[in-house]
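Next up: a single chain in structure tokens, the form predicted alone.
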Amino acid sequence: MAKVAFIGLGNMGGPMAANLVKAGHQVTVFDLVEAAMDAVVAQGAGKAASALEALAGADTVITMLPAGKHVAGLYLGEEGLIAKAADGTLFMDCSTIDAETARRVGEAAAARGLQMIDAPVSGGVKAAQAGTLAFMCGGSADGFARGKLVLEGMGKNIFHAGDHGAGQIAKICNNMLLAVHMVGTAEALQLGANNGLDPKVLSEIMLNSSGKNWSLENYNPYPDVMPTAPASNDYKPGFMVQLMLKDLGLAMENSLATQSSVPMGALARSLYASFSSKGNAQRDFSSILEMFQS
């Protein structure tokens, strides 16, 4: 089993670290929020006073951070994790960040003879808690093979997308499509409701027809259609609107850099930006349905 340093214990990182403990790994955690650490320590993890203290003795380091600037700040520089790590350390960054930063950090690790993979996740908080996340990984084949043994303690579907940064590209493509079909599902359900159809009946019809999609099947945005969905719990996340907006922003930045045409993604970002600005940033992203109710 691995000796894991897990840094970043937010809504996703906390349950991910706890699942590694359950899988039998020796886990030491660090987060700026004391209570977040204590919750995982109560399940059997060790506790560090700093990221560098967590690094000491670890053969695998996993980070789950808000943005690229935080990842670069933690890994790079004379006092960064890459400079301070022991030979043979494997780094896995599970944050969703821009691909360029992922490449830069991955190349810095390689220059020191260390393996690193970018491994952003899909599935949301429930999948993090259940240990059924999907991981989209970028990095060397050897690094991926080694990292997969640890990732299997947190996820069900683990993919190698390519070299450094490829995991981030796969993630933004996936979430751009997710945003598009969530918006489409929401407006279709509301159109039916406006015409007197029962959203449960309409959902069943579309699930057995050509309109079937993940949002409709697993995350229905209409209240009281799917009891386990955030829509049936006052749109408590889940996956917040502000996080979807962040991922769509990364997709738009990349589309400009690569001169890619993404009109549906751009429209989805515009809709989510407008919805977020009306006080909905911390609600679940499926609450976009309410935009079509006015």
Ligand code: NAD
Given for the second form:
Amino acid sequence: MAKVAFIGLGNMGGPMAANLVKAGHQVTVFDLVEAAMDAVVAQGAGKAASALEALAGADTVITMLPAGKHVAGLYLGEEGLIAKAADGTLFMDCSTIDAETARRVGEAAAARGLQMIDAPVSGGVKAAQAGTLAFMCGGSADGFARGKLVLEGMGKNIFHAGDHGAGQIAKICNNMLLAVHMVGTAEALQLGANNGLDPKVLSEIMLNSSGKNWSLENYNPYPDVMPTAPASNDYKPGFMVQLMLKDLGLAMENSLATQSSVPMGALARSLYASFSSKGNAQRDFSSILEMFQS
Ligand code: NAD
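Given the form predicted alone above, produce the structure of the same protein in the form predicted together with the named molecule.
After this comes the whole thing, all chains and molecules, with the earlier chain placed first.
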């Protein structure tokens, strides 16, 4: 059993922390929003009045925050988690942030002799609730081995991608590819529909042909082809357009920094930016199909 300080209890962090309680860990939580803490405290977690108070007595710290600036703000500096943690503390940041910040924070922890892994997740709120998230981790092999024992309380498929920041790189590569095949799947289905094909029949044909891909197989963007997909439920998320846009933004920033050519990702980001600005930010990302309907 680990003594876990869990900081950041939003849509994802709340259910993740609750699953750690269920897995038998001793969990103390902190969030800037009182109500977010109360929901997890009701499931058996302890409540702290600040991030530093949560840190006291913890051997493992998990953060699930919006963006890189929140992570840097919490971990770095004289009053930050890294400076104040006890020797031997393991840090795991599960937020999706830029790899540069993940490396900077990971290296600051290492400079103090502490283990840190970046451990962004794949799978949305449902997977967080069900305890079936995938984790893509960056950091030392030892840190990963130690962290995995705790991450197992929140998910399956826990990968070690490499050194500090590698988890964040794996995450942006995956989500950029997801955006590209979702857009491609949507335009292909709409092209077929514009020619009078039944999207169900066309989906079945492509699922058994070389166009088969994850979006088509698990998340069909055309309404009423797949009853369980957001497309058949008024594009209720699921995974929101604004979150896909955030991840594509991180991929583009990284492509500039590494001088990588990512024409398909750049086009997907541009399409999602335009679509988001037209009132679609909080709809499921498969609603991009509507861009191809006139
Ligand atoms: P969210 O906005 O619902 O939650 C973030 C929480 O962090 C909030 O409750 C906020 O009050 C808290 N917070 C911010 N700064 C804080 C601080 N200094 N101290 C304590 N608490 C602080 O976001 P979310 O949907 O839970 O996502 C969290 C992360 O997971 C993001 O990086 C997101 O990109 C990533 N992610 C989200 C999903 C999803 O489907 N929601 C899926 C995969 C990854």
